[in-house]
Each structure stands twice: as structure tokens, then as C-alpha cells.
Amino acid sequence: MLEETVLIEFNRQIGKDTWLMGFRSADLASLAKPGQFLMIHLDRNTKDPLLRRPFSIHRIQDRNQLMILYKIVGKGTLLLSSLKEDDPISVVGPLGNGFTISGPHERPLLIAGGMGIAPLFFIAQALNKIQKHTIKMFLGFSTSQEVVLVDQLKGLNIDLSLTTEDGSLGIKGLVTDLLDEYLRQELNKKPVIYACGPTLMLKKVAQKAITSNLRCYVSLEGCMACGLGICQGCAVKAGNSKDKPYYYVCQDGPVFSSEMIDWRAI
């Protein structure tokens, strides 16, 4: 883990109140992995906002340039979205536990609902590097000014099918949907899920990995202060551990097998 001040070198809007913003670190690229994330502070000499704010690692490219993909939701993400080119920001990390990577000759099959897009752009890069088969990819969002990112995802190897809650653009319906579908129809393919969104998309998929036997990990959200563990403010139940009853997802996930949490709790 590392502490580091990094200048911004760009900071754009790409959708609806939704951003992109990359900075160059050699250190912090070199030790990160897909599912891990940052915690950011605006500056290190400001109060305010007072608490770093948690960014899944979006991407890295160039070998050192790393990105985040964020929305605009309350005070904090406002004011990160006004910063501009060479602006500092503070950023510490990575943090967390990653994604575990699928064999090559396995089918992975990536869902992502809304800013659950953020941490599988970043496993996406990585399994397109080693995987044999195309990979899969369920991409949900509640209408289509939402939606981003389609063409780079497409440009990973990537066969993509989207869904909107409206209709606007894509299949009309949930991500969820075309899970259901799809194990009707390629269960005996055996996919490695990996998954980001919603809690509740989460569970439905979750369940339905497990319910079929197939290896499920999911990228949980959580209210975290600190990063590290010690605030204990993202406390999940345990689905499976008899000597920890609550995992927390900063210091334990953010990435989980889907058998590791009780989703009755949730």
C-alpha cells in the first residue's frame, strides 16, 4: 500500500453524471490488481470533503496511466468531477482483495450493472490477455444516457449484450435477464461469473451461481471511512465462516466468492 500525490491529466465527462479520470503512477500500477481499489482525497492540505472517498481501479493503460470511472452523488464526486488538468489529488492504495483470473481455456462471463462497470473494464483487460475464448458480457443500465463505454469494452474481445430498464437502447429489461437465459441454454459451458452492481443484482446472481454450481465472484459496494478495517463501516455478513461471523469489504473483499456471504442478511 502506498501514499502518493499524482497530478490529473484528464478529467472528462463521458455520460450522464458520469466521469473518467486518469493519473500517472508507476508505483501504484505496478502492485495493482482487477478488483482492488484507491481511496482519494482532493488534497492533502484541504478538509473538505473531510474523508477520502473509495474508486474501484478502472483501468491502466500506457503501463503506468491508471483511471478511475466515477458518478457524480453527493458532495464528494461534485467536487472531484471540478478538478482539472494538473490538478493534485492524494490517493492511497491499492486496497482490498482482487478478483481471482480464470484459467485460459475456461469461459468467463462478466456482468455488470450500471457503475458496476467500473472494476470489470479492468479484469476484462487482464482476461483478454490470456483467454482462449471470447469472453461474455452482460452490460445493464436504467436508460440509454447512461450507458458507456460500449466500444472500448467491444475492443477486449468482448461480446457484449446490452440491457436498459426502458428500452432506450439494447434488450428492454434487466442484466439479470439475460443470465437467466443464458444458463438455460450454455449452463453445461460451466462460466466463471464475475460480477459488480447493484446489491440486489448481486444477490440474484450470486444465488443463481451457487443454486448451479458454478464459481461466482462479486465486487460489493460499502460505506468505508477508513479503507483499512478499522472504522468497520462496511460489515457484511458471513455466509460460510464459523470463526468470522462479519467480513468487511474493505479489508476482506471488496471481491468475494458469492458462497462466502449470507444473502438471506442482505
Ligand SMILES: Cc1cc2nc3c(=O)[nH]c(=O)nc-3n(C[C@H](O)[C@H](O)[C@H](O)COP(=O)(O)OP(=O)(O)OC[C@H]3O[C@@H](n4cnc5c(N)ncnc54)[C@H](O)[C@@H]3O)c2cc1C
Contents of the next structure:
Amino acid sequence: MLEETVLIEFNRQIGKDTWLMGFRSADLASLAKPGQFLMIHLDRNTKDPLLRRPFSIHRIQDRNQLMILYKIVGKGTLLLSSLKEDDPISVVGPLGNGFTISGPHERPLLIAGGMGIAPLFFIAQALNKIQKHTIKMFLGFSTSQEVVLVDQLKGLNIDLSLTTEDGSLGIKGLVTDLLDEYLRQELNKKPVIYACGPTLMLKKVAQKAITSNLRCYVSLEGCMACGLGICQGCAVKAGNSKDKPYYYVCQDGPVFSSEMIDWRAI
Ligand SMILES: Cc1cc2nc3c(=O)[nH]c(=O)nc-3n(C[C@H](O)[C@H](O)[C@H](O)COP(=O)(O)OP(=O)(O)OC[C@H]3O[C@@H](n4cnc5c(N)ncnc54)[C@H](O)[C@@H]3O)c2cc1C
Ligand code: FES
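For comparison with the form predicted on its own, provide the form predicted together with the ligand.
Now the full complex is given, and it begins with the chain already shown.
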């Protein structure tokens, strides 16, 4: 784990309240794995917000350029969006465990809800390098204005299906509807599922995977004050562990195999 001050290379809006930021760090890029995250302090001189904010590593390109994809939801992300090229930010990471990458002959199925696309893009990059089968992805947003990165994902050789809740782009409905349909028709393909998005979406995906006996990895978002296993703010109830009643999303996750979590408690 490193703490580094990096200079922003770009920070631009790419969708409704959605921004893409890039910066360079050879050290962070060499350590980072898909599914890991960074704790970012926006400005050392400000006490508001005081705490670092967690963001998934969205992508690495040109060997040492890292990107985060973020949505403005509050004070910290609004401040982040105001930063310009060459502004410094302090970054701690890479943190967390990251995804277990499936083998070249397995069939990955990526399921992203909203900003869940942020870490799944990075794993799509990694899978694209090794996969023999087409990578399937279900991507869901509330409305067309929020839809981002579709062309870049298709460039990674992904067979993409898109939903919006209001039907303004793609298929009308929830991204989990696509999973229901897929499992009805193609369960025999035994996909390995990678999912990230709102917690209730993950609960539905995980429970489906458990009852269908499929391997499934979910990347959880918890409230994170420290990101280092100290504050206990990110605890989730364990589903199958005899000696560990809770997991810390920041240390034991953020990626969990679906049966590790007690979904009834969520
Ligand atoms: C491991 C991890 C990875 C993440 N990766 C990304 C990412 O790649 N892109 C991205 O846009 N966001 C990501 N998040 C969420 C992001 O950290 C929060 O949106 C951010 O901290 C909000 O900061 P803020 O100061 O703008 O909002 P705050 O003022 O702190 O909160 C504003 C509102 O957002 C809600 N909120 C804050 N954090 C979360 C959260 N984690 N989940 C749900 N609601 C929340 C609050 O309850 C409040 O209602 C991630 C979170 C975790 C734990
Ligand atoms: S964020 Fe503090 S223990 Fe996980």
C-alpha cells in the first residue's frame, strides 16, 4: 500500500453527474489489480470533507495512467469535480483484495448497475487479454442520460446488453431482469459472475447465483471512514464463517464470493 500525491491529468464530465479523472503513478499502476480501490483526499488544506473518499480503480492505460470514474453525490465528489489539470490529490492504495480472475476457458458474465461499471471496466480489460470466449456484460442505469462508456466496452470485445429503468435507452427494466432471462435460457453455460452496483441489486444477483450453483463475485460498497480496518464502519455480516461473524469491506473485500455474505441481514 502506498500514499502518494499525484497530479491530475484530466478531469472531465462524461455523463449526467458522472466524471472521469486520470492521473499517473507508475508505482500504483504496477500494484493495482481489478476490484481494488483508492482512498482519495481531495485537498490537504481543507477540513471539509476531512476524510478520504473511496473510489474503485476504474482503468489503467498507457502502463501508468490510472483512472477513476465517479458520480457526484455529495460534498466530496462535488469538490472532486471542481479540480483541474495539474491540481494535486493525495491517494492511498491500492486497497482491498480485488477480483479473482476466471480462467481463459470459463465464461465471464459481468453485471453492473450504475457506477458499478467503474471497477468492472478494469476487470473487463484484464479478461479481454486472456479470454477464449466472448465476455458477456449486462449494464443497467436509471435513464439514458446516465449511460456511459458503452463504446469503450464494445471495443473490449464485450457482448453488451443495456437496460434503463425508464426505457429511454436499451431494454426497459432492471439489469437483474437480464440475468433472470439469461439463467432461464443459458444456465448450462455455467457463467462466472462478477457484479458491482447498488447493494439490493447485488443481493438479488448473489441469491440467484447461490440458488443456481454458480460462482459469483460481488464488489460491495460500504461506508468507509478509514479504508484500513480500523474504524469498523464498513462491517457486513458474514454468511458462512464460523470464526468471523463480520467482514470488513475495506480489508476482507470489497470483493466477496456470494456465499460469504449473510444477505438476509442486508
Ligand atoms: C470500495 C468502494 C469503492 C467505490 N467506488 C466508487 C467509484 O468508483 N465511483 C463512485 O462514484 N463511487 C464509488 N464509491 C462510493 C463513493 O465513495 C461515495 O459516493 C463518496 O464517498 C461520496 O462522497 P461525498 O462526499 O460526495 O458524499 P457524502 O456527502 O459522503 O454522501 C452523500 C450521499 O451519498 C451517500 N453515500 C456516501 N457514500 C456512499 C456509498 N459508498 N454507497 C452509497 N451511498 C453513499 C450518503 O449516504 C449520502 O446520502 C465507492 C465506495 C466504496 C466503499
Ligand atoms: S473503513 Fe474503517 S474498518 Fe473499513
